[in-house]
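One chain comes next, on its own, written as structure tokens: the form predicted on its own.
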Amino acid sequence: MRVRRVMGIETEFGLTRPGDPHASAVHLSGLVVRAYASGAGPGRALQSGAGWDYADETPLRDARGYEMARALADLSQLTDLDDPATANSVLSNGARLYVDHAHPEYSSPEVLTPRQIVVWDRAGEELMLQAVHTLAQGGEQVRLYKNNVDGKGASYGTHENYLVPRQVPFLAIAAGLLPFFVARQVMCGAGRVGIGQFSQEPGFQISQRADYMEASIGLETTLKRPIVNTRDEPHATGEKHRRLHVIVGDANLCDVANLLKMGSTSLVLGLIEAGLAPELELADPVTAIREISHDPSLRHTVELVDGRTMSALDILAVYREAIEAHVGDAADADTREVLDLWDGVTGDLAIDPLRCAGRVDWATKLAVLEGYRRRDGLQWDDPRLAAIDIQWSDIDPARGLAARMRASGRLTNLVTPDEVAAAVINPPEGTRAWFRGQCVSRFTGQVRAASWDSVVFEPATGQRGLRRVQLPEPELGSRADIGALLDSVEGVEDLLAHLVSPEG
């Protein structure tokens, strides 16, 4: 078992227009999509008014084996919805930068390591940060948080994706992450003041998404959300694939964190897969994965099914053995250097929380926010705490904590600035994503749209209908599989000539 399996992230950003409480977030994330789409440059991005390719999606039929009907449906679940008002491009590093009903969402392309996803996460953050500038050289000033809660009531997602063989059946899928999913926010999560969906009660929880969690499996995504999410949309090769799609994280400007969260859940997954998860069933999740937000002491125990109770750090012992009896001494690079920053974080947080500060996130902004509070004599329903929750956020580094922190060196980085700077331009090798970036550069004026699995061009001279590529298979359409091909073609017409088959 290694770590390595075709993955990806999601952000919707947080934002603002500084002065303007009631400006209309939907308009301010459709600036944020077009300031980049248009001030990109060359070869970077499809303009925004260039579509999203649709066909393939599926966000309401169910990993349980039925689909709801539309009609049932809340609206916000219909994002297979084509609306030519909202700001959509696809970008020359094979991600999707996007209007999520009222937030700019950065969907990274598909990669292959969870150091990949770091790479690539925070290239997104970068080109938001681009968005922003070009916005304010326009004199329209809008500020972007790398966040999950408004601290008003509302929540907004960073949405994991993992690529699982359609053999496993969903419900041991799901019997297999729930208490991971329970416990796993003590290693990744991004911390937060107020508990309480409405930050209601005074305090500081590990979580940003736990409160918003109101229920155990289900196929919603913005209401009666889940901790594990059904939804089978898996954009690739149905029969042999799933798109295991995960809400219940938060947004990390840790990179320790980051890779975290992503390289345990497969590591997790690898064990689901091979038949060996460990029996563990938690009597509640829903009130679990709430109560161990709320104890940054990581001192709370939460009750099984069979009786016992376990703290999260337990129940992560658990899951963490099983995988050293799986993997052995057989462990490549990328599975030891996701095991080993396991071992050291929670060590860590086993003696004291706050020796995670600069690479868990919670851990980080509890230590700053803790300063203050031992400065200014600061309770923790005081504003100016939740302030400066906000302001940690900020991707802009002449504001937000956590990039003021990246940038002094008290963040562990894992990765340079030139590899960031570089995804933002380059798709990741691996994948069908370097394909589709590709032809976002090369071929720009001629891609009428794209998805995860197509890329659209426009019709041919003196035709009428449009040419669709499709790439069921995420792990094709690689540099290695197509790049000799994409070098040597002269134009779009040449490529197509060479990719259709002699039957046509």
Contents of the next structure:
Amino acid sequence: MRVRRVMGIETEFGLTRPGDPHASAVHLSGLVVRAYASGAGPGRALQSGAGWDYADETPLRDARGYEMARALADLSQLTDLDDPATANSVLSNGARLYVDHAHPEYSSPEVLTPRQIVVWDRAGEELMLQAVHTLAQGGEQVRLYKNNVDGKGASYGTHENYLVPRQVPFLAIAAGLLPFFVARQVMCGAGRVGIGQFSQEPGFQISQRADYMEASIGLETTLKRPIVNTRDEPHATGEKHRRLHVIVGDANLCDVANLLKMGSTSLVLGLIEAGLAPELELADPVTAIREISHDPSLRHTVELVDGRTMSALDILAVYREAIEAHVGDAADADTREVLDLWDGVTGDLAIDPLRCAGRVDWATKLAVLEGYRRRDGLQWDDPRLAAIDIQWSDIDPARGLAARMRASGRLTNLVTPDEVAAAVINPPEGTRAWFRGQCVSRFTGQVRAASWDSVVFEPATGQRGLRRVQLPEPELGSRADIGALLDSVEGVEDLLAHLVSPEG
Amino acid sequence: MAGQEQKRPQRREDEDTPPPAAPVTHQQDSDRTAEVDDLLDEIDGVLETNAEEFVHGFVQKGGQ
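Since we've got the form predicted on its own here, give me the form predicted together with the partner chain too.
Once more the chain from above appears, this time first in line as the rest of the complex follows.
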């Protein structure tokens, strides 16, 4: 077993216009998306007038995983520039940038390793910051926050996606993940000032999302949110793949926690796929996830249906041992990295969570908050602490506390600024995101729309013949797969002519 | 649990030399306090001056 898997992460950013709490969030979100698309430079993003290809998927037969078809969909609905809610762009790094509900959302390209998740998630912060700067140059002040809660009842998501073979029964996935998701937050929670959905009780808790989880398993994502989400939208060949959509996690600003969040979950999915998930069943997962979140001392224990009681670290240790037994000595470098960080973080959490400052978001935030409490004698209901919690996640290092700590070397960086800068522009090479991103940068004016599993070309401006390349296999369309062809073709018509024929 | 294994040498060191154990922890604590104080001094300058108004103005629409 190894950690490698097709994965992605989506972040809905909080946003404000300072001094104008009644500004339309939908309008501001549209401004952010369009500011990036227009300010990023040639070949970096589809203009928002192009769009997302919402057309239904069709079965495909080509052995290479591509199918050519005349597009039948009327794409006019995607070109309405006057409606900010439809602001939508596909980027040269393979990501999607759009307005989701009332938040600008960055959906990372599909990657293969937890380290790549960190790189392309950080790229999302970076390009959002570029959009903020572009707007500021035009006199529009917008602030973006990489968090998940406003403390007044609203929560917005950071969603993880994992490709899982369709043959694995969903109930096995849910049963294997539930105790893990309840415990995982101690390694990767973002920390939050305030207890309860409306922060009605003063205090500090580990997770931003725990208080908004109201069911163990379910389809909803905006109300009655479940710990295990059942959305079944594979964005790939449905008979072969499932896209596990995870909504329980927090947005991370610490690289280590972000890598652990995705890496540990991919490994637990590996256990479940092998039928080796530990037999743990919590008596009440919804209560357990909140109680664990509310106890930063990590001493709290939760009840299992068999009568045992375990702490979050106890639960994680059971999963860790099962993974160790399954991985054996065969762990590759990416898997080893996850396991080493897991061991280091849980070992330190067991001694003193504040030892994890710089690696785990909630511990880092708590160290700062406790510093203010000690120095200035603040109680947990002091608005200064709530303000620090919000300002923590402002993506602009001019104000954002985590961003400043990263800049001054107080967060453990797993990736370099150069890697992040490159990932703003370039797609990951190992998945179909590479084809998508390369089409955006090479054929910008001729890409009319795209989606996770398609790119729609308009080969000649003004002609009605839209043509769709479908990419139902997430690992096809990689650089190894199609790079030589892309380098050899004269243009879109030539590319399409080659893709239509497997002999190409 | 590999996590505990990784930390065990450090613990053994503490157990083998009981007298310095407490002062070492103490020293680590005060180092950390000094470090945090440096950080607080640094971020004091960027913190919102009117915390109450800032918190009050941070209102988001729900998302997914």
